[in-house]
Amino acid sequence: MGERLDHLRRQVCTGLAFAALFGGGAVLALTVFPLVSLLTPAGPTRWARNQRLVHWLFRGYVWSLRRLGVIEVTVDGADRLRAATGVMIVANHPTLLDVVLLMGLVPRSQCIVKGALWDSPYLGRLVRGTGYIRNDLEPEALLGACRDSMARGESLIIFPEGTRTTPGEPPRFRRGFANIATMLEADIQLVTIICRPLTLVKGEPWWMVPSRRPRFHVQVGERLDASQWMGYKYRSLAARKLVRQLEEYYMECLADG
């Protein structure tokens, strides 16, 4: 009886947590973002200060939602992930919650993001001041956008999936972040995510409630140096070998996991 009293608390607090976050990221783009814009001139300062105030709202979401006992949350190397600036931020990509808690952990993040949601009513605003990167700006344009926000000192933050991983499948990457990469020499800190049991995965609607909490681990694992593909005749060649070796590390750290 207790465990069903549990599952049915977990799964209204999962709820009222989905409905929080979508709200509270409208009411951000409406109040606070607009105070900031008064304060501070269009232009990379603005987007730094309304990304930190990204960085704080996830922060304290993740905060509430372990007090709450809906998920439980553990680290591995929050110093080493919190004081990179102007790199490449690669993870994995099994649950919905997996942007929250990388944006909660870097206190400067950049994100490319799908145009459609620049022209929405309720996280437009958000995307827009926060100088998120549209996915459809051409490709010159896109990687301008990528290099002028590394060189600021935001962290990239890519899954290389484009999308959540389907269970009980390795993990496949597209070559759009190692183009990226190894176009502009960006440094790679690679970062693991795994829940057990799953949670909030691809296909499935957020009520499906695990019977247990699920418990998810951050793994902050090595960082990879530039310098690695900068020796390769050809930039594709190059990429396709990061692609593999990424591949290759994220299937080995899953199995262990």
The other form holds:
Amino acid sequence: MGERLDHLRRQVCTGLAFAALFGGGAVLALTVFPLVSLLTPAGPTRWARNQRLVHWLFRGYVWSLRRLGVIEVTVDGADRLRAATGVMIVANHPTLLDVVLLMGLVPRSQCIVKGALWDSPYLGRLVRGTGYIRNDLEPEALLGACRDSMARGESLIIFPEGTRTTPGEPPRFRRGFANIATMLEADIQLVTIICRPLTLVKGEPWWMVPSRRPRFHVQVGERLDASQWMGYKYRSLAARKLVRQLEEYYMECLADG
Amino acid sequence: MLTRDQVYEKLKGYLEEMFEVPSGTVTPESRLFEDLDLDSIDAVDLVVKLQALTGRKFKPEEFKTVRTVGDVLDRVQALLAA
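Alternate state requested, the form predicted in complex with the partner chain (shown: the form predicted on its own):
What follows is the entire complex, opening with the chain shown before.
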């Protein structure tokens, strides 16, 4: 009985949490973001302020989820992640909450977002206000935007899988992140996200909360130096090797995690 | 001037050397992105390589519509004949 009650309670809290995320997001989009826009000229300064705003919001959001007992979160190496400015942060992508967790840990984060969101009524304001990078830019423009962003000291968060992991399958990485790293000679900070029992996976409705409270474990891993992918005869070979190397790395991390 | 066959052989060499495509699997019908697993950044690298081979400059828009290995050969031939 106690277990069932706990399950129901977490189901209700998860629903509330989603309502808070979307409702709260909408309210903020209509109040705080326009206020920042009013007080800050367009461009990098405004983006930086909005990025910090998103950081504190997500941080508060994760804190509330923990307080409500919906999830548990342990982070190994949070300081190193916070210190990883101006680099690419690469992570696996098991759940819907990953980006919220990471942005709550990194004060100024940048990401590459579906171009269609620019026309969305409330997320559009968010992605424009934070200066996030559209994924439908021409390759040169996309690389340029990533270069500028990291040069400003933002952490560029990338999930190389492109979408959430299919449960039970090893992560399959696309090559885009490796192209950016090899073209821009950027360092990579690796992060592994483990969620047990799994929740909020691809294709599962939010109210399917697992029988036990999900535990998120964020492990800040190695920092890879860009020199590893420099000095190849062809950049394309370095990018391919990096993809294979990280697929193997995550297979190992997820196997013993 | 390079013949189409010579360019084809060179191109197969590049695909193997730069993009890990075994040359035995390449035909003129092979699609660069779907079959040979190239991406848009690879395509830029390949254009640079072909420019070095031919000593001519490609206009980016000339390569926009390229889909297959045969398309690449057509573009290179057109450029060499120009």
